[in-house]
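Coming up is one lone chain in structure tokens, specifically the form predicted on its own.
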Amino acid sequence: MIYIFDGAMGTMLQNAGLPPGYCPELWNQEQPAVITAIHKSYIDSGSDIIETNTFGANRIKLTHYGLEEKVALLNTAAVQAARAACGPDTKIAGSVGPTGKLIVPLGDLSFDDAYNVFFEQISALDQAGVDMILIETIIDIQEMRAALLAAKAASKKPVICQMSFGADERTVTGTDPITATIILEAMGADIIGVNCSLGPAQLLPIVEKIAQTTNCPISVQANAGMPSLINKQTVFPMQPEEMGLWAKKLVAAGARYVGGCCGTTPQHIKSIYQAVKHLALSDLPTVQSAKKSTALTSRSKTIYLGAGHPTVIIGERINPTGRKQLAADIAAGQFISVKKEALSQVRAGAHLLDVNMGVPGIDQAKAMQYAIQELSMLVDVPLVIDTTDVNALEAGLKAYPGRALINSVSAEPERLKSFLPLAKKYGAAILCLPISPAGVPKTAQDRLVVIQEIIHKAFETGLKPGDFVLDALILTAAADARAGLEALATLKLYRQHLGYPTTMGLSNISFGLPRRDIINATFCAMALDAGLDAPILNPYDPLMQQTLAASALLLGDDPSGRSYSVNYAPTSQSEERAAPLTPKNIIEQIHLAIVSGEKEAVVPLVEQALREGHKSIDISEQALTTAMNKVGIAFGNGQCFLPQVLLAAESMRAAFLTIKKELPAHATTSLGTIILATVKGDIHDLGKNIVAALLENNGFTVIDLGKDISPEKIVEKALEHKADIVGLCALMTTTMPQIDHTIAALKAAGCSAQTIVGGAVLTQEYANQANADSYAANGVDAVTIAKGFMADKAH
């Protein structure tokens, strides 16, 4: 059956009279019976399920009004005024929005702060009687996962999981569709899908995607297409006929829940309705069915682990144990070493990080969250989170935006009782260990025993086959003749009886030993002919990593041996990659750090570089400069995400003020005045807040006079503070004549600043229309423009 969501409520809003500036939700309590019919005017083109007028009804959204004492109120009136519209048969979704901050790091707001902003709404409309809880138009995959979390402990009702992708079908935070469907089918989403932002032309591929990677249902609301600006009216260009017959091709794609976002009108639910609704399930194309193989993610990338699938390398270098430097940094708070470790893996090959902060008398959980915090920004390889510690465990899972693998969970009833449900709260993978209350078994039937009992308790607790990765269980060769041989044996069995990935810690084999890294390549070829699909071991060894090449090979993975040719003909990159990078002076060492977001790193070596006698200017060019370049090109050909971005700009910023700390003299002079602002009527300043950090941590003086602001302010402070650049922001539709109502007042009033605007709405041609000077569509661009202006202007 297909289902018929509405369309837009902000629009319709807008026609019966809604104020600019004022609160939509407060309606719900003030004006009821508008509420209920636009409600009615969709129930009557077809909509089988409406949203409650309740997107920005969250106590963070409320608080811009003065409201955040009636989250309970409004969002009960709102599903009051909903259920009276309402038939036999029409259902009710709780609409839930962003809160428009970001989480901890990539902005200030804490997981749990999130998660608490959105149980208390998600409880408010569960118990006012909706039937179902839309999470829509999330952007960021942490918060969605904060919002599912929350709307898991808070309802049992179904719950609808949409977030909204960009042009190049990644969210603003570089979340792709597969990435972000595996995260959420892990962890409990009923339905998954797609809203807002884009028109169903470009939502269509991302809903392929989408369906080719999950058996949950998908929903799908789009635009009316791109809006443009007409007349200084604001105008979706995609009429009710074109969104029908887009409907059937979203439906062929595989959507089974289709309305409408901003522009949709009753008048395109109709056609929606007309277009789909009584199509047969059995007329459509099928779909291919999901792979269900075990999947881990980070922020924005999947890695695949399992037979038909290439080997995967766990680095194990950030373990302390055994390493006192490594341990005695993470006991003294210091994360540098583990980052240089995080960042020289990946480079080295490897594609999990395995990170173990089991340091003897420190707080764990707290370590164990730093940890990952900072490495989901610095790389972009899925974890593997490595402790005993349940509390460690736990904070790590909450911390990770992404699918993590738990290493590990043994037969042993307290590990068990108090780490399977954690893999299922938060959708992490787990490695299982053969280690039962008696101990190692010593044979591989005996281990395969174990696995199945884990199993077991693990489908018990609620994990699915796509949740397991297999330990096969090394012991040390020189006290076990048959350590190897069992290894191997249990290998095999895995793969007969279970199927399941596997994976070992090589590295075990040979302790002890001289030469541990032959045995070490030697086991390794050996256990990949068994069935080994994810050895975790030190990818910086060149040996282990001519192995892994010739494996593959050997193994059928490397089909005419392509990649082993590139990586080991005479032109060979294998010694450089295997190797950590090497500046060759202290101002490639400053680029480097910037690049790779090495922000406590970089003081110290700015501060080296200044007693060397290096130039405050020659650093900045040399090393600051050149570094942020690299960095937003690579952003501009998506090869790193605003993670990364961020991450490399407080460095930048770090070494700025280094410079600046020790040579007040040659102070760094600011790049220019920039008023940044989200424009009248509109309180959505998530965007216009990253644009504000990346142009302050690329040396702009930036004045940020927030959100809902109106021309005449803008201009006041323009003047006031001689701006060089004025930089505008909105998110809303029914907000965007507000940008060239502040330009008009801005050359009107003889300011002289240059304009640069932009929005998740926005368009270039909206920006020319408007009259602004220039149009950034992300934050990277938004400092390319500011610096090339200032540049042109000092000439």
Contents of the next structure:
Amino acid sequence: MIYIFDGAMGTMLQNAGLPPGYCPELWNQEQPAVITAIHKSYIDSGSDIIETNTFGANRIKLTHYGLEEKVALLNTAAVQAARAACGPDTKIAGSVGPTGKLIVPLGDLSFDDAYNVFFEQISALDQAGVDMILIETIIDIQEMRAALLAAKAASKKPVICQMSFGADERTVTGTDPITATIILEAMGADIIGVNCSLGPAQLLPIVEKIAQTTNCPISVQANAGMPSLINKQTVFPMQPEEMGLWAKKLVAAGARYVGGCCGTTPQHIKSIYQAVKHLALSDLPTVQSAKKSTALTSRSKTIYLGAGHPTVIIGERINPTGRKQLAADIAAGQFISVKKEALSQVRAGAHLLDVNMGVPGIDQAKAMQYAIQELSMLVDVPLVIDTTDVNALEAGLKAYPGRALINSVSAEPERLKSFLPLAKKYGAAILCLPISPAGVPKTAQDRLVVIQEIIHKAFETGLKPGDFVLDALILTAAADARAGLEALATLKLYRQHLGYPTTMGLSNISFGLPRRDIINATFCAMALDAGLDAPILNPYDPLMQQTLAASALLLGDDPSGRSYSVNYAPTSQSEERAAPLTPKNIIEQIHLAIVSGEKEAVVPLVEQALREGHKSIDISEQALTTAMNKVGIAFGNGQCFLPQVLLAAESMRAAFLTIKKELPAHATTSLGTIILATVKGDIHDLGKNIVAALLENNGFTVIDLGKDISPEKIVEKALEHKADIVGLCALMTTTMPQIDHTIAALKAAGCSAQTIVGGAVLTQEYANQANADSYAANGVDAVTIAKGFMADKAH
Amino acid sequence: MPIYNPTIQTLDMSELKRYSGLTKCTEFPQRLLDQACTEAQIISQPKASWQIYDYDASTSTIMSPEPLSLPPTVISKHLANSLKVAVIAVTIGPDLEKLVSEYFSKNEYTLGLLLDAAGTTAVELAADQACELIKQDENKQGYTTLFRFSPGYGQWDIRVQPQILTLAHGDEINITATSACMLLPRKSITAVIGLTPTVSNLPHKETIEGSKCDQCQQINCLSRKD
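Given the form predicted on its own, state the structure of the form predicted together with the partner chain.
Now the complete complex, all chains and molecules, led by this one.
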């Protein structure tokens, strides 16, 4: 059966005389007859379900009107006004809209506060007698999660969850329809859908994606096309007849609840009713829903595990066990190293990240909540919450704007009792670990029995077949000769008897043995053939990566070996690099290393040159100085770029330091003394710092005064150090006049130093009028000008 | 006043290269670029705040509680068809610039420069995300958003910065302006986004859309788009 929702409420209220800026929900109390009449007009047009006038009747929205204490009253009045319009077959959906705020960490509203706001409103709607709860127009999946949890707690009635997507088929906070559907179905939404923001043409592909993902009923309430603004009024262009035609397509795509949103009227609903109400479901195309594998999601990405899907790598590195620095950072509330591990693992190819905050003596719930929040902002791969602490588990699940995997659920009664309800409540999947109160089963057959027991309990709690990942349990091969064989046999039994996706922590197998990487990679290849879907491993291990790539090819997951070839075929670029450059001697080698910016390579080369008896002055002049000159010329010709110049400068510095270290008595002659400063009022110093680096590494003594430096200070230091040159920098038009003031002050004080000026807004013309001696467009120019000046001075 | 903390999940490497002057460079150690990206992602604390105001195009005035008249330069032309404006402030916080200074003081100039460029990429990305949020919200009401126009573009005097910051409630996300009208933290942006009616044939659209570099007087800038 197709159910017909109603259409827009706001425009109907405006047409009925609601003043601009007036609280629409207040009319539930003040003008209930008007509200009832609007409902009636929709029912007369064919609506089976009408929505209460409570879209903004939550505490946060009502606060804008000073009505925050009227949440219960206005929601109750809305239901009464709706009920007054209903016939015996009409249902009432309690409309629940967004709070208008974003939830932490995207915004400043806490998840708990959002939950409480929704709970208050939904309780009022429920008690007033709605038939279902409709959470609609939500753009943030975390807000929808808070609202859905609140609805499940406040009411036993069906809950419809409708997200709003943009033209790119994502919510503005990044969630796509497939990901949203997976999260909401797992959390117990009864009907999943979409409304607002777009017209039916744009919503059609979104409905198709939802239908391919779930067997839940689907609802859709489109706007009457994409709006224009005419005479400062928002106008929706789609006429009722066209809306009806689109409704047929939406139903064919899988929608079973159809209505209208912004810009729709009773006429639009009538057209929809006439187009789809009496369609026979048996005449509609069958929508192919997704395979029943296990899906995990972040806010913006879905990963499927199981047969028919590529191997999923679970990165194991965010785990403080045995890692003192990581443990210390977590204990200190410093999550820099956790974030670094996350980004590095994802770059190394991890598809899921295991997150373990198991540091003794800390508040693990707080640490887990923070880690999950931070990682959900940083990476888009789904997370695995790895803890034995039930409070940490709930904190992590609550904070996570996706569908997480819980690592792990064993058959120990306490674990089953505490973890399974949390998985159900927050829509998480569980990693089932075959450990029972009797301990670790030795044989594969015994492990299967324990796993079946866990799954049985999980079903009793309300979990479903798509909620499991089975761990085959690896013992240490050094301690148990059959450890590998039993794990492989377990994988095969799982595949044969259960068919759910499988995982295991690979590195356990090699504990206590040398070259663990060889054992781990070999065992991984064997396990993949035996049915392993999602190994937990160290993604940085190159041998493991090679094994995974080769296994994907051999197991048919990499057609034609395309991915393997991309990663491992020699490229023309690497061939070019391999072509050896053949400098004639060590001096040329040093020269080349400086030009190429190979800081690490230059040190041993300089050491070798000194050992071979080359004089430091020769190294300096024939290798280092000529190299920097060459780099400078290449920069001027546009053949070399600033970061490369800086790399060369770093290499130059490393070479000088090596000479000094090897020959402490070696005195390098300074080319001259330069005072550098960013002028008063200006806080930008990147460019000045670059100039300082280049001058220093070209042999000048640089006294860098820093940024925001007054003319008086610059004059004082120039005189004190008998500066040869004063370099001044300004970035903004507002601070540029300080260049003039400083030069005037230098001249007034009788300072004979030459002045060089530069900075983003400076020009040669400005330098001229400021009486500067020179203008440098960049750091390399500054070096050339400074060298030229010192050469002139010497003559 | 909305507050939004954008996510920095990926930084556009081509933008990072552009801001560090590497656009035309064919060979540069990827390791350093990756490190700059990673560190920028980790230490950035992106935040955005904004406020929507009515706009009187006939007098080029933002109708804030204390109305702000705009000069008859490119900004006024840019907003000629706007009925409202969003005034926005965005930052990635102070930590990145401190790290850049640390790198220079440790003589790791290249990484300092690349991290600074990654910070610019990050704050631009954060601003783009906030603008997208505004765009989707306003599209629903029949408005089209113009590209964000910042003080300093098109001869718009940056001395307006404190007033723009006030209109965007920048203090709520800890952005301040110095006496020389520079933003602190340095990796911060303020801008005005025009909201025009969604109708076709906006006469000014073609002339003002496109590269923001076109509005900038720094013609020798290393990051300038051709």
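As the structure is a computational prediction, the values presented were derived from the model and not from experiment. Between two forms, the rigid core is defined as the largest C-alpha subset superposing within 1.5 Å. Positions refer to the first chain, counted from 1.
Problem - Large Cα shift (2 Å or above) at Gly308 between these two forms, core-fitted - result: After core superposition, the C-alpha of Gly308 moves less than 2 Å between these two forms.
Problem - Per-residue C-alpha change between these two forms, Asp48, threshold 2 Å, rigid core fit - result: Stays below the 2 Å threshold, so no.
Handout entry: Flag for Pro604, CA shift 2 Å or larger between these two forms after aligning core
Key = Comparing the forms between these two forms, which are aligned on their rigid core, Pro604 does shift its C-alpha by 2 Å or more.
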